[in-house]
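As a starting point, one isolated chain is supplied in structure tokens, in the form predicted on its own.
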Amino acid sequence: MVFYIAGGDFSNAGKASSQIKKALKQLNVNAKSIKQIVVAVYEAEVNVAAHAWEGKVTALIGENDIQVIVSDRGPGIEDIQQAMQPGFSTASKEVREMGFGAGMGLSNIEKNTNEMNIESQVGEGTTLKFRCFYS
């Protein structure tokens, strides 16, 4: 599955989750499991939305996983480690004033997934990569 976020449009952040989410009940995945993988895919949904230029969200469903792999062209990540930090922000007033960026986004991520890894080029963009298993 793969689902393309431009920049800026928070009201088609949530189309990738929601199409996961679908597909995953359609395979009876656990209702814990399921919630956790959404609110990991709409984390980075958003992040892609407030953040970047555009961006791309390709899931991988197998049997007992999920892999997504987010990646965007943006202006990438200065210090990833304070970007995990809970509160940490750097989304423009506009977002904020939006009800977005309150800076959960990578530490939900993080919370709701088994594995997790994100590589950043300033001024180039993204990649977060993120495995779930289920049962």
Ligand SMILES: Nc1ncnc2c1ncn2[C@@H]1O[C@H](COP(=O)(O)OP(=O)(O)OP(=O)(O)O)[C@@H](O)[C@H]1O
Given for the second form:
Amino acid sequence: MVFYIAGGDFSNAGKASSQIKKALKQLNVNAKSIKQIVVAVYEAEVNVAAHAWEGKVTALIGENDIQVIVSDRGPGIEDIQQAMQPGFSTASKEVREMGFGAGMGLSNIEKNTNEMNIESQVGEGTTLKFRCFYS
Amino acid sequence: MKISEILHLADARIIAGIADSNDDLHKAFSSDLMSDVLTLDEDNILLITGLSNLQLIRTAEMADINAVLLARGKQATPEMIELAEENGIILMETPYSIYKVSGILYSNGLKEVY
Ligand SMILES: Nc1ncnc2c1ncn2[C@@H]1O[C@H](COP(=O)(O)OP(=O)(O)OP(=O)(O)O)[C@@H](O)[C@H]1O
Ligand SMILES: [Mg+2]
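Now show the form predicted together with the named molecule, given that the preceding structure was the form predicted on its own.
Complete assembly follows, chain above in first position.
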């Protein structure tokens, strides 16, 4: 499954997680795993809308696991370790007013997934990959 | 706590979804910060908030939260109502502030998440 997200477009952020949730439900994946997976995808979608120019979500749904790749064109992340710290955020006032920008997203993705990897080129974009095994 | 009891105690009304007499909530969380709501391990809770936008409903959808109470007369948009209906989320509005409604529900037995 592939989904596109435009930077700044918060009303569409969530469409990928919503479709993935439906697909996982149909596969009878347990509710706890589904929640962990879709929370991680949603956090990643919101990050594209909040911080990047445009992005793409690709989900590979397997029998026992899901792999998700969220790649964007955007400003990139200069210091990934710093970005992972709970509380670190460069979110704009607009993003904060929408209920985001607490600097908790990346650490929450890490908490909810089994494997997570971020690669980023400043000025070009960011690719976030993660994998979850259904418990 | 039944949805009907929440409606009664908070002088609230339902604007999306249908209350099921089997719905029974044990805990609630009050926040305007969706970043924080997304970190909760608990599901099937009541979310009390002063935030009224589409991201609120999306957050509830992903976090398996089936009941949302908009405090202080915050109005839901048609898009919010549509998305809530689609996902079986009960959306309610109360004229009370977050502080007041949280206090009332808490003292009537609706527990905290933290
Ligand atoms: N896709 C991205 N492109 C560019 N920068 C990013 C991206 N994702 C995250 N960042 C940077 O990393 C920081 C931390 O991200 P994180 O998701 O943890 O928090 P946040 O998005 O600021 O707030 P929250 O997720 O709590 O709403 C961001 O503020 C931003 O500076
Ligand atoms: Mg984020």
